[in-house]
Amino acid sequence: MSVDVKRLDGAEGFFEVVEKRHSVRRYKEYDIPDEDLKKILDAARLAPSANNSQPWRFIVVKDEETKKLLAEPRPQTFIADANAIVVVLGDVSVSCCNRATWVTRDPMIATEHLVLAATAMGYGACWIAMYESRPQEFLDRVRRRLKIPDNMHIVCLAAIGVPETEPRPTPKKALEDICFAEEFEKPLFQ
């Protein structure tokens, strides 16, 4: 039985929007047009959930002093710089399944759409994890500057911007190392 698989035009660009992705930390002065916003956001909005839950909300921070709060208080002055930061929240209320989980996991999902869209669109940006990892306190003062309400989690942020200068590639691992057939360590290409 022949089947006919059909590419999408333009397939071979989202592997080279997958291959430039890197984490930026470094910006350049630029005011993002909301128009571009918009679309790495809605990029977002289509991401997959368990049960098409799609439990995510994103608060975008321009302002300076915001983001020099969202810095705090680790030594992370970058994403005070980035043009833009979008607070990645998870709704417990309308999250899926094992509430602990999936309230994170699917958000996560929608910000690797947001950082792939945005890269797509000449951005550089960088995931901001462990946000939960920060001290209660700090995280309050967060929830009252950006009224966040109780049903909402912090999952992460993701700072976007112009990059100040090109990214330059990580070692990545190779496919073989990875990547197996039927059973673990048993190679799946020859």
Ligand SMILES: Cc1cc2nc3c(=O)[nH]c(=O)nc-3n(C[C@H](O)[C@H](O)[C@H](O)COP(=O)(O)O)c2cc1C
Contents of the next structure:
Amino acid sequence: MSVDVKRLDGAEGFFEVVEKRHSVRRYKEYDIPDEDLKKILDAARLAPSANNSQPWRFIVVKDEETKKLLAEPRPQTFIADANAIVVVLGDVSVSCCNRATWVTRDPMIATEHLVLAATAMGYGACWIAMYESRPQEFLDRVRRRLKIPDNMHIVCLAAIGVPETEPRPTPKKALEDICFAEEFEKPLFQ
Ligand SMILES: Cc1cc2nc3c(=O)[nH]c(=O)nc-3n(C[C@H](O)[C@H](O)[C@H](O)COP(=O)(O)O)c2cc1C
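Switch from the form predicted on its own, shown above, to the form predicted together with this ligand and output its structure.
Below: every chain and molecule of the assembly, starting with the one above.
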């Protein structure tokens, strides 16, 4: 039986986005229009999640003072220069199964959707995932400022903005070093 695998229109564009995505940490001043933010956040909304629990919530921060607060812990001060910071939350009360695990994993999957969508829209983005280890006093201040309820876990941030310069690609491992056929380290591609 012949099987017709139909490549989606625009599939090449997806791979271009994946290749062009690099972490961007310097931004030009720019006010990201709401319609662009909406598209970017909609890509996050459509992400998969364990048991479709969709435990993510997103707070978009553009206010300069709040951005400065979020950027306070060194050495991540570049965050304050982002055009928008998306604070990614995980709802502990709805997250499925092993809550402690999925309450962070699902929102992180959504975050990568968001980062790729931002790239596709011509923006640069950077993950900031070191928030969990911040001092409790700092996290409490962030919670108060953003009015984050207790059942919401602060998972990570995504900084989005117009890149100041062309982002530089980072070295990536070769395909043959990470992909195997049937068993570990048995070459997949000849
Ligand atoms: C889970 C996760 C956490 C990250 N946390 C930070 C962070 O706190 N600060 C930062 O500047 N970059 C952060 N990054 C970006 C990585 O440093 C970056 O992805 C990596 O160096 C590869 O570079 P590339 O994104 O340009 O391919 C994070 C990325 C991921 C996926």
